[in-house]
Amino acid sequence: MGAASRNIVLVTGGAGFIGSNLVERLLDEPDTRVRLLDNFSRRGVMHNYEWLRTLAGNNRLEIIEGDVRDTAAVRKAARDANEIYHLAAQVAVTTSVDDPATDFEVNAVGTFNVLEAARLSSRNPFVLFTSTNKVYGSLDGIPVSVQGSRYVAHRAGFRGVTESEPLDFHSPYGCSKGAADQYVRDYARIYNLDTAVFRMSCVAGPRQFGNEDQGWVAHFLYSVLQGRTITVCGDGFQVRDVLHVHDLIDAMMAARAVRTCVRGEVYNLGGGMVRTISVIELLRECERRTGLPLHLDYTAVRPGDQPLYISSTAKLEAHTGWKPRRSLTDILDSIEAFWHENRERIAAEPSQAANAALLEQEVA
C-alpha cells in the first residue's frame, strides 16, 4: 500500500503513559502511519520516546515536538489524519488549583484546537478524547460508609457510576476536562464528526512513572520499593476501580472499529466492580508483595475528593463488545516488572528543560 493510501493516526500526548502504549499498538498495523505530537514536558516522556524509537515499524512513526495550545501546530499535525486520539492534558487536580489558567488553556483550549483542526481538515477523522471521572464531582448523591478497610456505597442496585450521573465539576481540573468533553460531544452533533469521550477512572500499567497526583497505583508501588514516605490524603479508605492500560487500548480499538456507532457518545471506563481497591488495601498489598515496610504520612482529605468511584462499563460493553481481561494482580505484576527493568530512570525526575535538551540531541 502506498504512503498516500495509508491510515494516518495522530496521537496527542503520544509520548506519555497511555500515549506510548497506544502508539505501540498502532505500530503493529503495517498500513498505519502514526504521528505523535507531544511537548515533552512530563516526567518519563523521554524514556518512552527512546523506547518507541526501538520498536518494529518505527519507520512509520513521525514525532513532532509541539503543544496543543499552539493552534497552527495542531492544525498542521491533524491536516491529513484519519484518526485522532487526544490524550494530551494537564492531569493533576492539585496543579489545576495552583494554576487554573494553564489548566484551562491545556485542557479546554487544547481540546478545542484539536476539534477545530479535525473539522477544518475535511477528512472527518475519528476523534477519541480521554476525559475523567472528576467531571462527576465528589458524588455526594452516593452515600457511603466504612466497612473494614474501604468505603462501600449505599445506593440500591449500585453497580458502578453510569453516564447518567449528574455532572458536578468540583475543581478547575474537573471544569476544564468537563468543558472539553462537552465540546467533543457537541462537535459530533453540530459538525457530524465521529467523536467519542472516555471518562476514565484509574488506569495503570507499564510505562507509567507515577506521582502523588497522577498514577497513584504506580507511585505507591515504586515508593514502597524505594523506601520512600507515602502521603495518604484522608483516612485511606477511598475506593477506585483500576484498569490495565492494555485493556484501555483494547477499548480504544474496539471503539474505532464501530466509530459510527459510538459517534457523539460518552462512556465511563475503568476496571469495574471486580477490580476495586482502597488506598490502604493497595498499600498493604504493596507491602505484602515486596516484603518491605510502609512509611506513611497522613494528611487532610483533598477538597472534592470522591470517597468511592467505581465505573459502570455496561454501556461501552454493549456498544462495542469490549470487556476488560486483566486482573489487579496482572496490573501490579506489570508495574513491578517495569520498575525492575527501569528503576534508575524511574528514580530520576528530569525537568522540562532537561527533556527539551535531550530531545534536541536526539533529533539533531
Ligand SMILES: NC(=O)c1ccc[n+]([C@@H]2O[C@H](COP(=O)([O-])OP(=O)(O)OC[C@H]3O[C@@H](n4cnc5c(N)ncnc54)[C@H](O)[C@@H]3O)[C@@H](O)[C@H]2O)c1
Given for the second form:
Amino acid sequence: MGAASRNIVLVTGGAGFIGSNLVERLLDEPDTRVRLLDNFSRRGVMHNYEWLRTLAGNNRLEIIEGDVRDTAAVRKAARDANEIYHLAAQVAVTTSVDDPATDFEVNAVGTFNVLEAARLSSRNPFVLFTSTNKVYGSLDGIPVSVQGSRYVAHRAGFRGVTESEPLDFHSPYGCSKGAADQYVRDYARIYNLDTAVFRMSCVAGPRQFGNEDQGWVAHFLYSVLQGRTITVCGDGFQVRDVLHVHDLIDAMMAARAVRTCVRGEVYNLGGGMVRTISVIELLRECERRTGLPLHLDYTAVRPGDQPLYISSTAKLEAHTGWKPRRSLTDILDSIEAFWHENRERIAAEPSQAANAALLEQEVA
Ligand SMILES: NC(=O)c1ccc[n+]([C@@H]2O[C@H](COP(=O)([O-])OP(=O)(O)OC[C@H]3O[C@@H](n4cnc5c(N)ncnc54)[C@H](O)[C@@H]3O)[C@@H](O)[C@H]2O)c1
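Same protein, different form: I have the form predicted alone, so give me the form predicted in complex with this ligand.
Below, the chain from earlier opens the complete complex, with every other chain and molecule after it.
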C-alpha cells in the first residue's frame, strides 16, 4: 500500500458482489488505502479478488483472508481505519434456516466484533452496515392483490416501505441481521460512534455470482442464458424493487460525505417505485432479451417471503441528496455484459473448496 495515502478504509466482505464494486470505487481515490477482509466463502468471489488485483491503484489495496467471527483479526484489520464498511455476511435466508448457528455467529457476532473494534479504535471510524428489508418480516400489514403479472399494495398513499414500518424479524437471517442492525444503531446512541444502517432490498449488477439462494436477478438471467431450469417459489407475482449496485455505491459515498448527519440513522434503500419488477415479469424480460426459451419449475412459496417489497428512499435522499440514476434496463444490460465477459467463470461456479485452493496458490 502507498505510504502517502491518508484515508484508510476497511471493507469486510470486500471480495463479494457489493464489496468488490465498493473497493473499485474507493481505489479511484488517490488518497485512500483500502483494506479488504474476507474469508472467501462465497462461491465465485475469488474471481472478484483476482479482478481487484488488476485495477489501477492496487498498490493501495491490502487483502486479508480473515473471518469476522475472529475478534482479534477484526480488531487488527480495523485498528487504524477511518471508515469501515461492514458487508461480510451469511447472505442467504435458505442457508440460515439450514444452519442458524453459523448464520448467527457470522451476522450477529461478526457485526458485534466490528462494532467493538470501532469503539476501541482511537480513529472514531465511520461505520456503515448493510442490513436488509427482511427486518420488516412478511409485511402482513400491507394488504396485496394480484393485478396482471404482479402483486399491488392496497395502502392509501403507498410510495414504498419507510423506516417507520414496524420491525418483525422473520427467519434466522432476518433475526441475525436485525439484531446486528439494532446494535449498529445503538452504538451511535451509547458510544457516539458515527454509524449508519442501510436496509437494502434487491441490489443487482456486475460482479454478482447470483444463485438460487441469493442474487435472483443475476441468477435468472444467467440460468436463461445457460438453458437451465429455474425454480419459481410461489406464484411468481412477488414484486421487488431493484437497485443498480453502482447507485448503491453512490449512496454509500453520499452518506460518508455527511457522516455526522447520518449518525445513528437507518435508511431503506432499493430501486423505489419506478424500478419494480415481479418474478415472472423478470423471467419474461430475460426470455425476450436473450431470445431463449424459459424452463420453469414451480414450488411452494418460501417461509416469510414478502409478496411485495418496495423501498421508500425518501429519507436517504433528503439527508444526503442522493438519487438513483440507473434504470432496470441498465441493470440487466450490466449483468448481461458481465456474463458475456465472464461466462466460463460464471458457468463453472467454483465451490468453496476451489476458492480455498485458488487462494492458496495466489498466496503461495
Ligand atoms: N445483494 C443484495 O441484494 C443484498 C440485499 C440486502 C442486504 N445485503 C447485504 O449486503 C452485504 C453484501 O452482500 P453481497 O450481495 O455483496 O453478498 P456476497 O455474498 O457477494 O458478499 C459477502 C462477502 O462476505 C464474505 N464472507 C462471508 N462470511 C464471512 C465471514 N465469516 N468472514 C469474512 N467474510 C465473509 C463472502 O466471502 C463474500 O465475499 C451483506 O451483508 C448482505 O446481507 C445484500
